[in-house]
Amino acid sequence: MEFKIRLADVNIAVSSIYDDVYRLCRDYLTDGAPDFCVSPAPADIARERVKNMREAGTEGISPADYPDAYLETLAVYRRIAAEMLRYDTLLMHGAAVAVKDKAWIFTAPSGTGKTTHIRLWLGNIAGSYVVNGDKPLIRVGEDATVYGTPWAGKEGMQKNTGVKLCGIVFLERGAENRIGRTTLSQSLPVFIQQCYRPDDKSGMEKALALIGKLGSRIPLYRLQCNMLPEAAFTAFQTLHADTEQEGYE
């Protein structure tokens, strides 16, 4: 099936084997001339299956028996992520939440509680909404912009929009709610782990350069939280105050 989508202000032509990719991307369809094309092959689907089995083994769990149609959606996004590096755009594993025209990404290893935390924002911080709940794209320029994508985790929380990124928060579980600034050097191992990392050398070099640029241009935070409503208030009060102080208003 052939169709076109627009992600992070880039038009992409997709040629898929199954219809699942089209259905997933229905909120992002466009008629614009494509900037690049992706056409996954059966070998790409097979690689996603192997990757899933390898990750399940690392986590000590039984691998899920995903259908090829679902695995193709992952293969498509992997190809898109590789191409988007040419547009100074990086895929990050995290949950992006916004209030009005300012957004923050909460990132951490799977199972830490990113989705739980942003749900606390939705329930307690007036005007908050989710840009993307799992795998947003970030355009890195003089400023940074985070974009919604159809690839939004099992909850499917996403919005077809781009919002100014005002900070990245490295989330940890804790008995008390504490948030403070961290540095790029202190957070770099987790930062790299949570971003798309190409297999080829040139792609990896480009990704690392974007991570370094992003980490030097926007504030980075470490948040320890207990997943109670107070955690959202603690995070928002500090993040919002910092954006005002640094001239994001």
The other form holds:
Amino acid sequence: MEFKIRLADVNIAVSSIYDDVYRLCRDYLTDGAPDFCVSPAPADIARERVKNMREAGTEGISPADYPDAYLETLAVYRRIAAEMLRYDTLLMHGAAVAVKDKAWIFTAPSGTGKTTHIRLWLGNIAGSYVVNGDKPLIRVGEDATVYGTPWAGKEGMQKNTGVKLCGIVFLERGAENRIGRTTLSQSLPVFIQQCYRPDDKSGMEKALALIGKLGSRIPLYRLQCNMLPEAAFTAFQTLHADTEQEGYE
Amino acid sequence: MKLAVEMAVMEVDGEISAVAVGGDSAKFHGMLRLNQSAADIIRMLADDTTFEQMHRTLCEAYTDSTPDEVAGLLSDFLAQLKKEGLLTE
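Since the structure above is the form predicted on its own, I would like to see how the form predicted in complex with the partner chain looks, so please show that one next.
The next block holds the full complex; its first chain is the one shown before.
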């Protein structure tokens, strides 16, 4: 199946074996001339299956028997993420939440509570909405912009929009709610782990350069939080106040 | 000898780090924080090289250290890499 989508202001032609990719991407269809094309092969699907099995092994869990159609959606996004580096755009594993025209990304290893936390925002912070609940794209220029994409985790929380990124929050579980600034140096191992890492050296160096640029241009935070509404208030008050103070208008 | 995994080097705010690349990165989750001489060694180990070749290059670059000091630092760093499984002989 062949169609075109627009992600992070870049037009992409997709040629897929299964229809699932098209259904996933229907909010992002475009008629614009493509900037690049992705066309996953059966080998890419097989690679996703091996990767899934390897990761399950690392985590000590049984690998899920995903259908090829689902694995193809992952293969397509992996190809897109690799190409997007040429447009100074990085894929990050995290949940991007926004209030009006300002967004923040909460990132942490799977199972830490990113989705739980952004649900607290949606339920308690007036005007908040999810840009992407799992794998947003970030364009790194003079400013940083976070974009919704169809790849939004099992909850599918996403919006086809681009919002100014005002901070990245490294989330940890805690008994109490506490947020403070962290440095790029302190957060770098987790930061790298949470971003798309290409399989080739030049791609990896480009990704690392973008991470360095992003981390030095926007504030970075460490949030320890529980699952109570106060967690959202604690985070929002600090993030919002810092954003106002730093003149993110 | 050379690196057992391909590594990409990044420099941010004067701090240098190296991260494993590609399929091999599954064997090494994390990154190495490096000083300038360690970064030079990592770059040299991207291709097959010898202790003597690296020692010669480092002595030319770090003229404020004696050859013996350079040899000691190089040996220590190579031993660390070997311990982490990042070096093939």
